[in-house]
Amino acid sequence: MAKDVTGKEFSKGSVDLQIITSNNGKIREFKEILRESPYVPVQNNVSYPEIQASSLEDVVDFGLTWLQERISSPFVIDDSGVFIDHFNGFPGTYTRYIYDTIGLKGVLRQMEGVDDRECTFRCVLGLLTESGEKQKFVGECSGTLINELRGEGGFGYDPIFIPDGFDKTFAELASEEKNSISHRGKAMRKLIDFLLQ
């Protein structure tokens, strides 16, 4: 018997698990975290409308329902955001929009002169099972936004985020170290626990 990343045993053999994303960085993280499990992440680039909602859970619920009629299950979707204390949780559900429009340098300009740089990365994974059941798995990682870009790894906001207890940004950490503490890594391990039940 082999063991997955949670320490549970499973029989050899693999099960394809569709990951709905066009983000290659997310796929790399899924492959690394699921590497020792029986699940093989398969990227599906199908796009779906992301509604503007007040919570990541609402965005994921809408995406699961919309995709349910269009692709076969099981599949996983993901919505993540950075919630900055100084801005009362903004950008939150608008994280990707802010990244695409003003970029990290724009975010840092908005933070100039701000002492309170604490924030939380949050990830909600949505799973539609083969039976049509919807499940959500949440992971969080708190830390601070620094005032410069550091590191070559990761993606998104990783070069400006230092997780609590570390002196390196997500972009400077080795992928295994990042995945062990990141919001997405925590949500993925909850997903794996559910899948292996």
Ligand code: IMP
Given for the second form:
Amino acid sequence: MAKDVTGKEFSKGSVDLQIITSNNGKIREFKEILRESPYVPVQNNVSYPEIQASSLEDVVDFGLTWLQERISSPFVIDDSGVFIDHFNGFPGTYTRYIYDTIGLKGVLRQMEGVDDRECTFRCVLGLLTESGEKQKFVGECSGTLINELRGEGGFGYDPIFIPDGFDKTFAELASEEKNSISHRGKAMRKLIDFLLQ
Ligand code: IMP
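Next block: the form predicted together with this ligand, after the form predicted alone:
Entire complex below, previous chain first.
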């Protein structure tokens, strides 16, 4: 049985955790990763401004502050992106914009003839605690962008990303396997440890 900071005991799936996202792929992963914890994600798809910044951390800081004045805490936000070495880390904080405009096929076209295909997925989770404290949890997963789309699972860039040490894309891996090594899985486990400490 898990305990919170006050020593109160929790059983699996007994505590609601508000997650601010309109991305169904993310919420599915939150559900899977939290399955063995006391927490159950409750989706709130209120939108908040994602500022143009050079780091995911800055985007998350702004989002937490903006939401703090508008909705009740505690809640969690997730900002993620893929940082491609060949483009000095682009698209990074612009990952969603690139996905929504040129799409994966457009990304692959920009990568045609490029030998250095290494990149890193980053996920920054922001937590606003009940007492109004801000916390961030970061997870990273490095790998390679392939030159075609493979697999049906996951979401976003998953069909073109092979994590280091594997020969399948995130979209070809079982969801438990992706969650065990992914940027979001790593950040989530840090968040869970914090909540349970
Ligand atoms: P945002 O965090 O809502 O700004 O979205 C970031 C972008 O990264 C979106 O286009 C997502 O599809 C993509 N993305 C975030 N996490 C993942 C992931 O785990 N796999 C594939 N794409 C992702």
